[in-house]
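Form predicted alone, single chain, as structure tokens, below.
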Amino acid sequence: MSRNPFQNTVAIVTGGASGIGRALCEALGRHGATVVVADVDESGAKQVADAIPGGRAQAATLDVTQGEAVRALVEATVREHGRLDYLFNNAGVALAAEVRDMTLEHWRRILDVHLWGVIHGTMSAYPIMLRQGFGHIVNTASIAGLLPGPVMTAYSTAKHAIVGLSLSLRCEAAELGVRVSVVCPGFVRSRIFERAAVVQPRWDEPREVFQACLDAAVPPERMMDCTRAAEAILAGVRRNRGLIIFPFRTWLAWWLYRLWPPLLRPIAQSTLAAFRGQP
């Protein structure tokens, strides 16, 4: 294998205006990849894409929930450059709140945007892929994919499935040529949380309250820069990894609720309990 896979690539990076998105963007540039930066946000999509040297990024709007458009930009990608070599499902929202006070409209934002989002990127890229003989698709999860998620059930639930999908069609692509990866990270510092939408019909502040959970349970300077993360996703790519888990707390994290459920509850509960403004 090459040194840099990526070099003279094709990249598709769903979520790229901002977080991990942006930062994987900038990193697969640097690595000499030809980057389209997809977003439902389309002047920040632009703002990335213009930042990052050598002519070999341009912006996309896209709102990942449209099953149509991720396909057309899919198709129109391959069109302009020949081949698709990477699609990275990345976008996502997030939602703090306990399943007793969530409607179904919250079920749906989440699971549109995470679950249906990342399966109309696959749906869209691995058909062309397996034409291909190559490709690799790389779906952002989460720890919370692999642990419980008090607080963030829904997100929590997309998560899941998301590992699920990811390790499943792995199974099925390895013979025939395409690689599928999923990210599970923990705590990253990014913007996704600073815009989670947070039920809390008990507190008048609720979002100060969602904060002060975060904090409790990773202090903001402990939190893993998004440079750093996108570089780790890419060494993960780089050696074919099914499961990108990373830093190595949250590793850790995993490995001792596989080997032991309830070591890891009073965790669950400090956090449901500070959400509950319980003492």
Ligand SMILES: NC(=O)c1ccc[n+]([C@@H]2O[C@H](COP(=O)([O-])OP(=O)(O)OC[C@H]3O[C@@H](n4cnc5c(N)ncnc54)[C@H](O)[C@@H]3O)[C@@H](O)[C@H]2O)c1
Given for the second form:
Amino acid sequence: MSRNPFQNTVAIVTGGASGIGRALCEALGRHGATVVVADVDESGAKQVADAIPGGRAQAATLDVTQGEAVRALVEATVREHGRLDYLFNNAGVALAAEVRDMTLEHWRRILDVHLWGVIHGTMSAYPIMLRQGFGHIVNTASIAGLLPGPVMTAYSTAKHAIVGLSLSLRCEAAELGVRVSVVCPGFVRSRIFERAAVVQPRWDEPREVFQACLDAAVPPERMMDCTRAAEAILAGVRRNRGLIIFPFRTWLAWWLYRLWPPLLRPIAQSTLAAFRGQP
Ligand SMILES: NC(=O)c1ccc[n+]([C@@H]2O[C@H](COP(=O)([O-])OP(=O)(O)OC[C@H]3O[C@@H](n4cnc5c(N)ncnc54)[C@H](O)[C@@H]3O)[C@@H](O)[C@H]2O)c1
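Same protein, the form predicted together with this ligand this time rather than the form predicted alone?
Every chain and every other molecule in the complex is listed next, the one we just looked at coming first.
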């Protein structure tokens, strides 16, 4: 295996304008990859691409809920660069809500961006990677894709599905030369929380309740920063890990949950209590 498997490769990163996606674009750029920074946020994607030295990055406006648009971007990238080595299906949004307060529209929005976003990316890139005989699809789920996520049930549903999709496809794809990994981070300091839709009709200031809930679960200073998260992801990709789980305490929580699920029940209960505003 080459010491730097990203050198002279071609990568698409969805949700590349911010947070973990942005850090991934910057890290891939540093490692010598040509990066397509794809995001629904047009100016943000352009800023990230322009800031990557060497002129190898380009911005693309993309809404991952639009399957045809995803396919067009993947095909255009391969036409222009002759190959696609990595697709990072990373775009995401958050919704904090109890199911009793959610509408079908809430469910659709979360499943569209997360699950259908990943399906659109996978179905566009996988046939091309099969033809090439190489390529690596890296899907961002979350630790909420491995553990229960009360108050984030739609998000957790989508992320569990992304884990299932990725690990199943990994089996199918391995002998055909294509790699598939799924990333399950714990808390990472990004803007996803301040951008989250919060539904808590029993409170005047649902955003404040959500923030208090989040601060109780993990203070911002204990969250991993995006640059370190991107390094952890690329280290896992380099080693062709199926499941990429970080930081260490998140990995530990997952192991404890597998050994004895009730061990994590107090954490789930305290998250719910904080969101409901109970002492
Ligand atoms: N931050 C965390 O603690 C954390 C933990 C686990 C998993 N994740 C996952 O990591 C991924 C990146 O999140 P982040 O924390 O960097 O958040 P972020 O809000 O900083 O970045 C998300 C990016 O996705 C883009 N995006 C949203 N909807 C899109 C769409 N329909 N099409 C294209 N782009 C779209 C946004 O414009 C934004 O640039 C998400 O999938 C998220 O669920 C984050």
